[in-house]
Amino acid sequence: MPKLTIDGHEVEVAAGTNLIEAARAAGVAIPYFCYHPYLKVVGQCRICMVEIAGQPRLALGCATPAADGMVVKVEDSERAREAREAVMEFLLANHPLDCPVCDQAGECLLQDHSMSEQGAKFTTHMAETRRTFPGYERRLIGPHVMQNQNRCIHCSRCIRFTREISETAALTYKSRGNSTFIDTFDGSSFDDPMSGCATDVCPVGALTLRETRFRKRAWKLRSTPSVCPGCSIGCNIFIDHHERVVYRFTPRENPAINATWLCDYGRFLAESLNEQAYLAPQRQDHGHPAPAAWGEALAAVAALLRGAASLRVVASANMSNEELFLARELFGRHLKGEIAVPVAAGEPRRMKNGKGEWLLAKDAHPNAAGARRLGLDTVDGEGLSRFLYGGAGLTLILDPEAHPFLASPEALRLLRVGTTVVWARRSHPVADGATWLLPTPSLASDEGTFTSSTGAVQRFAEAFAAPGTVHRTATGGMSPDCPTIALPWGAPGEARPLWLVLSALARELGIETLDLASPAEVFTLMARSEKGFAGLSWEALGGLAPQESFRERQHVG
């Protein structure tokens, strides 16, 4: 492993590491535009030039591998600084000065580097009329991507992404010289299943997303690490939110699963996290839903569980490992009920990892692998129909969106036979006819772990607490900052995470071993008792830092 010195900092890196990554390891930032750690190096923007002792010419940080004994100067080199300033002047010669109205402002590499390289001393020698691209401004080039060609700095990242990662080769350069612009090959729609990633890799505001454009300034967003709920691959994401509203999903780096990519389907599930149809528990009162306090609801459901002649539980592969474990222990082991986890295949989806390998989704849920690892029975739509058939006892639906079959007329007929308790967030036919309905929040107000189809157990963090939720400490005291909950269960409503309600039901039923104060405690108990989770620790899974600011989060350009 080569050892080298960068601006006086000694660092040892793996063989083949380029100087940009070596400098990052040494705590030194080398500016770049065209470089991306998961795309091929082209060395065309020339902003990453550094000085290497003993070499007469400046070197490109992206295209120069670290060598043993190398002495590199970045900020300590006047020659390198002058070269970078010259590159910035050429880039800004035609770039529009529209940062105040550009949606990329706040996370734009050109903006960042222009301030760091030139600062207040920058002056331009440009006297000619700026180049423009009439007809290519505010142009929708696909279902999701908006083009502002005047801002393009010709880094070719978007082109290389479609050739190397999504493999659609949808984008290319057209025309020549100073008139070069980005377009699809034949002028058709940029309908790439990962088109949103082209906006991620764009270092400026030339490509932006129609869905999130002008909705919220980037510096106001808080970014919470999470896991995409769209399928079983388990892509790592940030939930970007502000004032309890989710604005977007952005990819979070994980070389083993999704590198820094995210498919459009998963990306645009973000808006669905803002849907919350139910806030308070409801009971059926002569055919009409009537609101109830949580204390009343828990007592009533506990009484139903005690008196049930038979118990069937429809769990969900959308639930976390902790919630599935609590459901299995509470309803299966202690109450002797039957549990089924419906799984749907969904649309075929795939994702490319850091090695350039395609990972294929095995089903449409984020945690079917976790259900199987916990030994729970998974069924398809036909199996779910058989599971629900002929039951005149108590049926619990822990997630109406567990399978499309639950919205079918056949499922509704089968569920009318007995008593049903449903946990739900969004409006659903099953919830409308439930004897008791208990509201649950979205992924943004939950925390726990999912098991991906690759076998990786991954944590997701709570972006913001469910409305009105307060927390219970381990000693029973009240704390608004504690990530676990303590409820005044007698108070009216607001959605509660499923794991919390299951734990409260266990307490109501006198099952002390399941009266747990946080997902971390549930995970610890699960890891002690389940071979599939043995040796794992809550703290070691991801090292997440929820509520970190957008500018502090890990960012690879």
The other form holds:
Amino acid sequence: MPKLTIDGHEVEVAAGTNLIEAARAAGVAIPYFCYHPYLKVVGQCRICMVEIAGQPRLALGCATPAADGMVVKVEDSERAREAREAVMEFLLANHPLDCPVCDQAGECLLQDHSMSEQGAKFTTHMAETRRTFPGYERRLIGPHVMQNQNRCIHCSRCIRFTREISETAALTYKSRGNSTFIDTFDGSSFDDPMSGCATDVCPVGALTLRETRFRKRAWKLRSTPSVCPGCSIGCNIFIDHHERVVYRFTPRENPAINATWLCDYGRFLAESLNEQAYLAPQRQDHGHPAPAAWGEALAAVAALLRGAASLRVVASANMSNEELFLARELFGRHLKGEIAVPVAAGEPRRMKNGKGEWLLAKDAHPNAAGARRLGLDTVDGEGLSRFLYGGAGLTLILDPEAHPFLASPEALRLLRVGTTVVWARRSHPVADGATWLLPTPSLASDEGTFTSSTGAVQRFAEAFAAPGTVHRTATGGMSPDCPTIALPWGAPGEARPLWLVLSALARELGIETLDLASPAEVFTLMARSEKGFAGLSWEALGGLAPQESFRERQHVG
Amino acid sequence: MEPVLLRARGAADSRAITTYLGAGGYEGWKKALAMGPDAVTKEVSDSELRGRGGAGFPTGRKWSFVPKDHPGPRYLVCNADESEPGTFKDREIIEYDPHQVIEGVAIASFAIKANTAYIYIRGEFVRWAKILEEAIVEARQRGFLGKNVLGSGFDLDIWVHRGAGAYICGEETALLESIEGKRGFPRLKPPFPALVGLFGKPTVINNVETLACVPHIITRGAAWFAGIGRPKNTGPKLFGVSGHVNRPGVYELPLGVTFREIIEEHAGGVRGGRKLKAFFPGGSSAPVLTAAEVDVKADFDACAEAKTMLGSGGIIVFDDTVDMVEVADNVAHFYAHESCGQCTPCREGSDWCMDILDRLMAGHGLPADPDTLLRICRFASGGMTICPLGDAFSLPISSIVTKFRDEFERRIAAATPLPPRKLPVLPWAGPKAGFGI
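With the form predicted alone in hand, show me what the form predicted together with its partner chain looks like.
Below is the whole assembly, all chains and molecules, this chain first.
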């Protein structure tokens, strides 16, 4: 464990730690552009120059391992500061001054550094015409990635990402010297399954995402730590949202699962979180759905549950551990119903963790492992059809998207026999024909934990309560229907998370042990009674970093 | 001095192995095999041979950095990527005496226990690559290369690898990347190639001329070699003289002769009886020396004292008709073209210098230009870049600006304002390039 001094702060770090990370631990910021904690160190940008006492030349913060007794000067060294300013001048010599129209503005390392370290004092000696790459300013290099080569600072993070992480080696340098530019290796489309990460690692606005660029300024977005619902790997994400609209998912660092990466499939699920077809509870009124109040709905559903001759519950591996536990306790233990958790085998997906190992997705759901851990029966499509077959009693469907089979005509035929209560968010045939429909919100308005296929129990937080309808034109612009600027995204709906409805039902049914006020309480109860969750505490749960601002996050992602 | 490295120049059929053997060729190789690797390394260390590629690093010391107990292969690479402007000495050695190089490669490989050696030759040297390949075949037929060389139990294969024409691939780590089939980007050091080199294995990289000296050191002894030149700057050196002299060419002289002797006696003086103005002492990447500094000794230490470097020994001579701003511009053009584009100061700085000097040449200089040039050069050299190309363009340009500042000032005084910029009219790239904005 080498002990060193950085700008007068003493710090002890693990052997092999470089000076950038050591300085971070000491509370000193060494600027960097090309360095990335999960990519190979190349020392290309030269901005991380520091002075080490006793060494005649300046050293690179990224490439110098911390050594015992080292005395490092970052801000205290006039020589290093001058060198960094010179590198900044070199970088800005040809970088366009188009921050106002650049979508990276606000989360751009170059802009941050230029503003924070140099303030308004920066001057350039550049009197020449800037280098440009005509024809490369607005170029789609793949299905998702837009390139503006003029802004590129040649840090090679994107190239290293495709070589070391996604292993497609899709991106490369072409040409030489100051004409060097980034291109796909053979000029073909950049259709890497993790292509979005190239835009994450890009420190400037040279690579941006076609789907999210110019949708919302970075400083408007609030980031809520969450877990990707795309598959069972459980990548840690931030939900970036503003005014009850989810704009994007960005990866959140977790060395054990997704390092700082996210696959394109998961990343672009963000948009689907905005869909909210059902805003208030509905009942069937002579074959037509009619809105109802929650009080009326809860009483009616409780009455149905009390009077049911038989009870079948289709739970879902998309539900959180708390919701699955509540459903099992309420419907299984107290009401003696049968519960099945359908699990669909999804597309093969994979993710590379911080050690460079590939994790493979086993299921298409974020919480199939949680359902198994709670001892619930997991069934495939065929098992689900057997489960639904026969019996004219009460059927509860907690999530119509639990399995594609539920949308099939056969499932609808089977469900037509009895009474159904469906919890749903997106338009679904099963929900439309339900006796009672109770609206649930998306992941962004829920709170709880998922169990990843690696066994990690990870918390996701609520980004915003009370989701509403999202009025948006196809191109993402604001709808002309929007009533006012102050509330551009429509009136808030009454969708309530499943755990809340389940505990309210427990209250209606007089089961006091399950009448709980928050997912934290449900989790505490679960940790007490369930072997698989024993010893875990809600507060100390892994995967949920303290809320960071998008700016801080960008320095890692 | 009797010629050593160029002794075969001018002889009939000088390239043939029979000629080489007749002159005592491959005796050093036989002797080295009998001596053993450590004794060979010691002999070369004792000779005080310093690398002829430009940096002047002691060769024996370089060899001794290779870990002795490293399992698995190690490599020797002979750097024949002679691309420095004004340098054409290695070509001369290969042209007249390729077996000298091959024997040197063999002895060096034996000293570091490498069973595979590469000769990385500049892409444009098609003819000389062929000469080397033919010579390797000859040597192999005589049993000097291949399996169990001369019954010693030592195996050695030499491969000639042609570059693709990039100056940067003469930088040793970029050269290794190039042999590995990658883009010629210099590597971040440490680790140095002696520990992690070609294909991740310990590797020694030596210049053609350095390796050509080795057989002579082994045959004639370290003391003989150390007796040529000055202490710490020993042995014969090839000086390629070009530019405004009467007899340009390659001259073999002991280290430590003065540049005056090289230019005036051997190269026949400045053309047409004109006056010497300045010269590059060691290729265009060395700081320029003025006519007043012509008595500097041509060796590593004396050049360092004169704040320049011997480099590759390529002397480029300018007479008094030469415009030094144009020289700087020419140099800047070369290095801006050859910068690999990897690290910031060199990529941006070389191009920026070129732009400023182009503007000066076009008659639109600004009063701040000389200082801007000095500032760019200051922050692109002295460890600011991954490889020495940053220094290679900074040092000559800053030395020209410092030593011939009056010429810059004269141009700036006569400058006209820059004409208003015309914004480029971009061709309509078609609907494909811009869809989905």
